[in-house]
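The chain that follows stands alone, in the form predicted on its own, written as structure tokens.
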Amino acid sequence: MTEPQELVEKLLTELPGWLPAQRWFAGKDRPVGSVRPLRTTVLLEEPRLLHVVVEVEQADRVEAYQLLVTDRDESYEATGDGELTGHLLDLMAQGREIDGLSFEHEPDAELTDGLRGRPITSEQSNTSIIFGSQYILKLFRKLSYGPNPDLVLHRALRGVGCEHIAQPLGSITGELNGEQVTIGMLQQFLPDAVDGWAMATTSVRDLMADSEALHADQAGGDFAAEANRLGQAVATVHADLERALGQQDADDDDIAATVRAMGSRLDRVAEMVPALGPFVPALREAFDKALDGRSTIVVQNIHGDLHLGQVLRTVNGWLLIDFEGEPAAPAAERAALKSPLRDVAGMLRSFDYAAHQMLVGQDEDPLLTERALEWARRNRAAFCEGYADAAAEAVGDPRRHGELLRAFELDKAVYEVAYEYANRPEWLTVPLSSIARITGEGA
């Protein structure tokens, strides 16, 4: 059997070309530049199983990944072994502690052990592992210094009975360079669930395939009546998370930082992306005038990167996943304090995307895109009417912000258009054409 150091030493050689392959790594925008090992815990001897910590270094970003690894015949990452990965759910139900690192389950949670993992294939930013039918552990391949907002906002959901999450059932937690990280977390699988994304992009296909339904309320999968339930689904998450960790209000000098922040934000990708350049003034008076006219503005932990891939329709209504925030975002950035408006206006942005998601690449049909318009019309509609049907007063109907719920959503737009340049260039008009229509129609 190979010793774990020359395991890692194996392991460091491989992961410059390897971890660019990699669906969750964040990096595939620069070549990888160097990788050092950080800490390595050996979670079990036979079959060998290693919890590895990389610092990876590109030009000017260095940031940590976890990653398992096993010499079980040969060396190899090991998520998507089964019989390892249920050795994390056993120590979670065991509540033990190796090196340092804490493998705990909620207090009021009991485990079920012995259960093999299989991973979800289709996850990005993280690695997610479903044990039976019971129990996913998300794994957080980035590691991030400090609370995990995640895990932070979920147990502070349960606290208040929020009916709109999957329950937190346990966690595994450490140290790095002296400060907190977190691991992973297990919480509730719902394996009837399914996902918003499929269930809109599902109804936009019976629109474009229904040669004789001319609107998209007489199509038969017609999405507005679930757009409204998860407006009020959203809206009811606020209003808990408000409930368990507070609110406040929003000071002019928090708003012009957050204007401040969108300008900086809109100069770094004009640079990168000049297809964005003709749209630059339009945007920096959009984000200029959410300063003016506005009303009272209340920040507090929300979402923080809301979209139709993060919400689960179940037999009994909405749930909302992965509170995690914008994952390119700096840590202190995603812990902070923001306007659930931002949550609004990332599901607005969600509904677009799902109406033109059938038109990428695809030659221009005027009749097609009347209905993804149409289509988006309608859901965002209805969306931001059940959110006000739920929402708490001091946000209340979420389009009497209006100017400021438009800034909102072409800075998510702006942060689109840099995330489809490095990363799908083919979907880069999605956002380029809302911004185009956003800016002209005004508020």
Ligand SMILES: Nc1ncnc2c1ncn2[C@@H]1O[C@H](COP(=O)(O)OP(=O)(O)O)[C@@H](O)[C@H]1O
Contents of the next structure:
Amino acid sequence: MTEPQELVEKLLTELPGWLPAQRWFAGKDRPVGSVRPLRTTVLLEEPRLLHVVVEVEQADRVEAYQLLVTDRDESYEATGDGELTGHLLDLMAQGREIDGLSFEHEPDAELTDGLRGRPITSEQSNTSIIFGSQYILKLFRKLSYGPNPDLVLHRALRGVGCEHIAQPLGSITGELNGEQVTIGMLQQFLPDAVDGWAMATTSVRDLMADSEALHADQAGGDFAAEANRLGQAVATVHADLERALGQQDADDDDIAATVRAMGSRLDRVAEMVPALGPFVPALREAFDKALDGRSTIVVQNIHGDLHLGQVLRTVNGWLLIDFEGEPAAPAAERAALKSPLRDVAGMLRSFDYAAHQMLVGQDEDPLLTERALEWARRNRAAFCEGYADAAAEAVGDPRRHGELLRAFELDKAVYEVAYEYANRPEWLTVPLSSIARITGEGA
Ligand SMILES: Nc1ncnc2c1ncn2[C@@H]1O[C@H](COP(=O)(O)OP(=O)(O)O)[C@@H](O)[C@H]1O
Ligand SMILES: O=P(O)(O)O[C@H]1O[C@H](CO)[C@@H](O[C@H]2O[C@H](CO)[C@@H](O)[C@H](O)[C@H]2O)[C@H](O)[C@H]1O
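Starting from the form predicted on its own shown above, please give the structure in the form predicted in complex with the ligand.
Every chain and every other molecule in the complex is listed next, the one we just looked at coming first.
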């Protein structure tokens, strides 16, 4: 058996090469400088299971990442070892504390222990492990200091009986440099769930397959009724968040600051991604218009990174997951109160994505492009109608705030340009072509 110190030292030599190959590693756009150990906790002696936090230094940033490490596997990665991850569930069921790490279950949740874990295989920003058909544990890979919005908002929503979330059941927390960090969140697992992205892209594929003969409202896999229900679910979650945590009116200064932040993000992303350059003047103009034509809006806790991959359809309706906010944003920005219109804009962007990603890498075909536009228009409208039907009075129909909603959408598209540039360069064309369409500037 390898001693913890020796294991960590071996690991440190491999991390600079290994980290950039991980989907959850947020610094893939620049080389890894140094990797230093911050804390190591022995969770099991035999077989060896360590919880390791490392600090990764890159050009302009220093970030903490957590790893679950074993000497049973040559890669040292323990998240794929069902027996070892099962131990994490057992520790939460028992409410244990090990060397400053607290494993807790929610006060009224009784957990079944003795289950083996299996990691989910889909692309993601964190690592999630499923136990039986009951639980899913998300290990937050990049650790942020202070309260974790995912855990805080799930608990608040549970407190008001929200029906559109997977119930939070437990947590793993600890301290790093004297501040609280959330390491993991355990939730009810919905084995019958299908994510919105899978459903929406199936619908687009059906339509494309029949594009010669059918329009979006005639295709077998029409998604509009689901988009409408999804709009209702999102509006209900916003109303529940308001009930749980309150709401404020945004004054002119708040709106001006929000629009200024859009401009700053644009500057940062345009510097990094030259292909955004030609659209900068039109984007600035759209942001200015939003400021000139501003209407009264409210700010509150919202989801913060809403898209079709963050919603699950179960037999009982739509659920929203992953209330962490934009993974790249600093913790303070993610915790700030925001307009619910941001979430609406995120979902509208996602309908655009679902329709247009199908065209990536294909020869230009005007009919398919027209069908993609038609699908997106139809489902965006259905979503807004559903949202307007269920929204609280202070929020109302998102389409009332035309220029501001458009600015939120464009701001999200700018964020996506940076996201695709760093993670999936072949998809960069999806947000760029949307920006071209929305601003009326040729791509
Ligand atoms: N409660 C749940 N029940 C079933 N599947 C879930 C549940 N929560 C998450 N998932 C699945 O796990 C994936 C990743 O979850 P998510 O919270 O979005 O993690 P990440 O922060 O890594 O993106 C989701 O896309 C979904 O497919
Ligand atoms: O789900 P995450 O928190 O990891 O969100 C990040 O990754 C998303 C992609 O997985 C990314 O979403 C973008 O691509 C989606 C399709 O894959 C699309 O539905 C979204 O509209 C689009 O923004 C998200 O932006 C990023 O934060």
